[in-house]
Amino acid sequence: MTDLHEGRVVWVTGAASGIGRATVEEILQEGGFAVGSDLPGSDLSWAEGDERIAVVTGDVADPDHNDAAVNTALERFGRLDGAVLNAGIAGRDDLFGESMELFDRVQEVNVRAVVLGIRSVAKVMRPGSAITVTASTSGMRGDPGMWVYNTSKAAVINLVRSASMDLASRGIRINAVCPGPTETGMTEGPYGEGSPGYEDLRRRMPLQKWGRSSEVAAAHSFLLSTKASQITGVHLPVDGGMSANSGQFTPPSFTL
């Protein structure tokens, strides 16, 4: 523990599990208190009886939502000093499909979601506070058969460079956490660890290790913290190296 968040109050978006939910154990670990939300029915069940946390459920496709948890910390802490907007959903679909369901709902929650939390937040926020994204190394690059998911996190990455041109004037610094091959509940089922697919991620990966919740959850901690008052605008890649990589050849194999 280091402090880095002392009496500082941070909203966390999908923070039942996950990446959400480490962010949240990361901040108060740090000495800072937090909102968390996410769906409602969703296990927010190891938050209870910690003080300084305060659970609202809801949809963050939904203004009042945004707006509620906002006014929660507000009420319970007197301050907001940073927010991580980190709920998103995936989405496979066919390309040449008819239905256009899936690739409005994944944009209304990854895309839109991210607008209606920066606006929330941004109307409270004073000087020196900060606001982090998850975006994805999907949105940096193409992979097959996730045109719905890519398109979302290409977006939402060009939205944190946009949105720290009309954030700065503020104070408010925005910047966005692109994590690679991570093992989360979103990952599990075909990529389990030691399915194929899980394996053959890996071996993309130059470090070659799928990335846990508690790596990508320092990333936001630090780009929140002060100590990062210099950076705003940016997408940093927490994928093991692989975004480095120009993609046509295997990285080499350990030889320790």
Ligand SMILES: NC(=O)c1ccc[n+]([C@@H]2O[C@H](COP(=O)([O-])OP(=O)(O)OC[C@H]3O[C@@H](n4cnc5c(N)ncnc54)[C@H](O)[C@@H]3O)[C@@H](O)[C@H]2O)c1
Given for the second form:
Amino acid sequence: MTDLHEGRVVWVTGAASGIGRATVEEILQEGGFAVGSDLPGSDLSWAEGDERIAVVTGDVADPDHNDAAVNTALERFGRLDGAVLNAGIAGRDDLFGESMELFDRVQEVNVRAVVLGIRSVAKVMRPGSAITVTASTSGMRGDPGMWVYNTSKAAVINLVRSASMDLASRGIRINAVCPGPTETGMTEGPYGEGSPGYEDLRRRMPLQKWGRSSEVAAAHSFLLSTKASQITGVHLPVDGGMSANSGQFTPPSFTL
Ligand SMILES: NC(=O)c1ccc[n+]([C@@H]2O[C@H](COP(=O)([O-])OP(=O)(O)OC[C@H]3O[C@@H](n4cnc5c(N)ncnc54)[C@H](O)[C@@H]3O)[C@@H](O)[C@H]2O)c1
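Could the form predicted together with this ligand be given as well, to go with the form predicted alone?
Let us now look at the entire complex, which starts with that chain.
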């Protein structure tokens, strides 16, 4: 344990599971306090009994929920120094179908809610504060059958670039983290360890291994911290080198 976030208060969305939970744990390990939020009914029991965490439930697509999470930070800890706008949903649909329902909901959660989160935190953050957003390597390129999700993640990458311009004069930095395949609630099932999908994606990453939530959390932690004080508007891949590959050749296979 070091003290990268000593005394600092960070709100993390999607905190019940995967990258969000790991990021809360990272903030606490680094001496900080956290507000963890997630959907009503999600399992936040792991945070029970820890005075350093306040829990809020609601839908990030609801502006009132975003304000409630920010108010919780102020009421419970007296300040808000960081926000990790991480909650997100996957979604695949038929490009040639008729319904726009899934597309609209994915953009609502993965893009519109990030705007709501930025607006809510910017009202109270002081100079020196920072925001991170969980985008994806899927936002950096196209993937077959993934137009719904990839559109949303590309949008937040450019939202982060543009918002960095408008937040700078308030002394607030904003950056995106772009995980590649990472073992979380979102990827278990068809992409669970041992499945053909898991192995296929593993082979596409030069480091030949899936990411862990803690590895993505470490990137959020760095970008939130004062060590990243000259970094804003970037998107940082945490993807085992996947996005470095032009896609022409499969990376060499090896075991260490
Ligand atoms: N796991 C991966 O391989 C991967 C890769 C790239 C990007 N991501 C992104 O990482 C982020 C975190 O996902 P994860 O992989 O940890 O998955 P996860 O499913 O384990 O966690 C996501 C959390 O977000 C919460 N959530 C979903 N919709 C919400 C809403 N409307 N309001 C509030 N909370 C909501 C869920 O309840 C869940 O607890 C997402 O934005 C996802 O798109 C994941």
